[in-house]
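There is one chain below, alone, in structure tokens, taken in the form predicted on its own.
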Amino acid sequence: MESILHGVEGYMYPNEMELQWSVLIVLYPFITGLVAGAFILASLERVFRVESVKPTYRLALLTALAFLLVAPLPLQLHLGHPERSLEMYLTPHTASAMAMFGFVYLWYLMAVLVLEIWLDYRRDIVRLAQTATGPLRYLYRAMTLGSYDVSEEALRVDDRAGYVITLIGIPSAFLLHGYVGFIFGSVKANPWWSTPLMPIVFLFSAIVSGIATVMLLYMAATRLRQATIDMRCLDTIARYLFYAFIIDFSLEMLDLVHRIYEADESFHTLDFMVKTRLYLPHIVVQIVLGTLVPLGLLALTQLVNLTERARRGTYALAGVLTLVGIFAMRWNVVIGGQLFSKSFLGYTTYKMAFATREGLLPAVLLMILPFVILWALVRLLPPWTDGREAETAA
């Protein structure tokens, strides 16, 4: 107790003391909100048929597959009896939000997400399970689901399900990270939180966190696998990431100078925690360094014929950035949200440990997770389309 009081300055309430939301609710939005962009531009091929990202398209379906399995996890580590999430399903609470998120999760997942994965790769599951040997043969075997129609008209068939399966996807990926923006917008008691452009903010950043990393993740696999990259495809992708970073800050601009010009009884309070406690992960890191930066980077792309090395670095830079924007403010949001009292006459600090349930190693074994869930994922069904197959494993 009397190192959480150190950190106390002025009145707070005894329930405020200690921060009850720990990093590991950070991470809650940043992986689910990479899971929804990176879906959002799987569907510009599928959808819209922007054809020059048909290269990412099936690593962006993997990728979002990756983060999703791994999205509920900072939630469960979080609940001192993680067993106890299961009672949602068998009671359903339809005014609890945290509650039906679980319903939503499970309806993106297995409805959206894994169907359309599967019905896009349902050929070559079948080659697979005709070809491949050892264990991985039953594997795909049990994948087929006993259908191994890959007739032109089964095939055809697939498509337009695939097709019909992403337009739900689409309202159903914004339903899934807005819906984390509304948990949080919907806590009137945090003046930080309770605004109605919270979800939409939140759901923008995820576009633009998702479309940074499939980029990144495009541009590594590809020097990896010792492959061209396709500058048509990493251009196009890094065009679609300027449009969605312009809004994305638009509306945060937007949300600011709404807070500015209401000046409620809240006003000064959060004044003082970004000029003071959140200065550097606020000014600095988010909006400077997450946001201006790499909005200038791409901008100077497409103003200036920069040669392919040089837009390849500076995508790169970019995409890094950005991630470090999107998570900064995750982490404004989440942890600026409970450093100062309801009373708004007192602040306190958060301080993280490191190897506790809610410390920082958790929480980057949290984020290496969906990275190697991916790598597994990669090489059960590899995404390429360059006619290069990853190796398979006997």
Second form
Amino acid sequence: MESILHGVEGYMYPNEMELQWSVLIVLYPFITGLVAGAFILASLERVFRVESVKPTYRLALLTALAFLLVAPLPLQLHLGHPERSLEMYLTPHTASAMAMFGFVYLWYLMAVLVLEIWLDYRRDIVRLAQTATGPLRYLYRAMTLGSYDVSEEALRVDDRAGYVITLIGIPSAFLLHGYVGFIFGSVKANPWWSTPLMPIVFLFSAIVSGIATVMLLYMAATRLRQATIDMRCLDTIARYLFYAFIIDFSLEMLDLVHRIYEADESFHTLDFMVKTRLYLPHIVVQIVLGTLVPLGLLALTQLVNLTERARRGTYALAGVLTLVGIFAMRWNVVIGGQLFSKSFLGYTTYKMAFATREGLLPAVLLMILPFVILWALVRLLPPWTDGREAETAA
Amino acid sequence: MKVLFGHKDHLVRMAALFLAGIVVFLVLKAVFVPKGFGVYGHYRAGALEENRAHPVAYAGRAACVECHSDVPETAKGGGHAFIRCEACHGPLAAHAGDPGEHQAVRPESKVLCARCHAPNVARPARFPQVDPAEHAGDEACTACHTAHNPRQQKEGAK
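For comparison with the form predicted on its own, kindly provide the form predicted in complex with the partner chain.
Below, the chain from earlier opens the complete complex, with every other chain and molecule after it.
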């Protein structure tokens, strides 16, 4: 009791003193956001025919897959008993958004991402099945499904099918992350969360974080491969990041202005919280460092003629700050929403443990895991289109 | 297959794989979803019978008062009058059924009282709260207070 009471101020209901949703629940929307965002970036090339972002198309798809595979793990770790999660599929409750999400997840994973990646890579898979050596060869053979037809006609069929899947994939990506926002936005007892704007704010912040991640990964991977960066591609991604960020920031400000102007009975409590306990993560990290600074940097690249080197540096800094800002946004929503009492008379503190099931260590490991999976995927299915894939795969 | 579907052969194979996945899912559903699930609602109908079959653990206040009619008299008008007997004494159906065979255990007052009366900022300020060690040292709460009506102090209490 002593340890729980430490950090509690004013009046809290007993079940509010200790936070039930930990840092793992912060990771969950952050990771799914990266999935949705990376996929939207990939769809720019496929559906909207933005040719200049082509070098990142496959990387974006693999990034989305790597993060999607990890997305449910924070929830599994938070809830415990992962074997029970399958019951969500066997006996789904149609009135539960969380239960229905299981199907959205499965649909997005299998019918959208895996299928699109398979179709796009089929020519490479067939080639690798015939040229690769060692145990990997059997994996590639299995991935061909026994069909080695990579004739012009067959590839045209793949292209058409891939286009249709991307078309279906865009609303699916919107559904995937819109749902995450919906889960928070629909909690009517919590004024920090309860707003119909929440799904759309989450969605746009997801797009922003996904684009920033793929942009950074592309820059890092190009450097690691000692290849030349395609500046036309990088400039275009940065421009789309800038546009998406402006929409995201406008939506967040709309939400904020609306709250301030409406000033309902919860306003003083939330206002006090933002000015005290959430000042650093919300005002300093999320709004100033994580939004205004990267927006300013991206605006600078649009307005001033910078050298390639300066642009690369600016994009890298803006990308990192963007991810910090979006993570802070998830943190402020999830943790911030549990720091104040529903009596509006008290506040508690989030005490994060280290090496426990929901502590900092598993959170850091979960954040590293998608990059390990991505590394394996890139080794298995090289996404590079500049002629170096053969040497990487072989 | 190849002859039948021409250049769409690989798509048909993938569709067959998906179909196989769906069939596996349906088989798993048939095997793992318990019988009677969903008959009355989103639960297993058989659970009702299983719950009904559990032995009753609580006797209820009326059963207690049948023998211990003096306790409600003592509690009358006090802060504990509204508390059910088994909230403090635990489940007593076995004792009520055969008092000779099953003895009721008197709760440890130092532990039991602190559960509700130890200081806690979440409790209303007017609710009686004391630090048991500071208030009474090693003395049991019931050395001074009457458990069923704590405002009544026992003879000789300080």
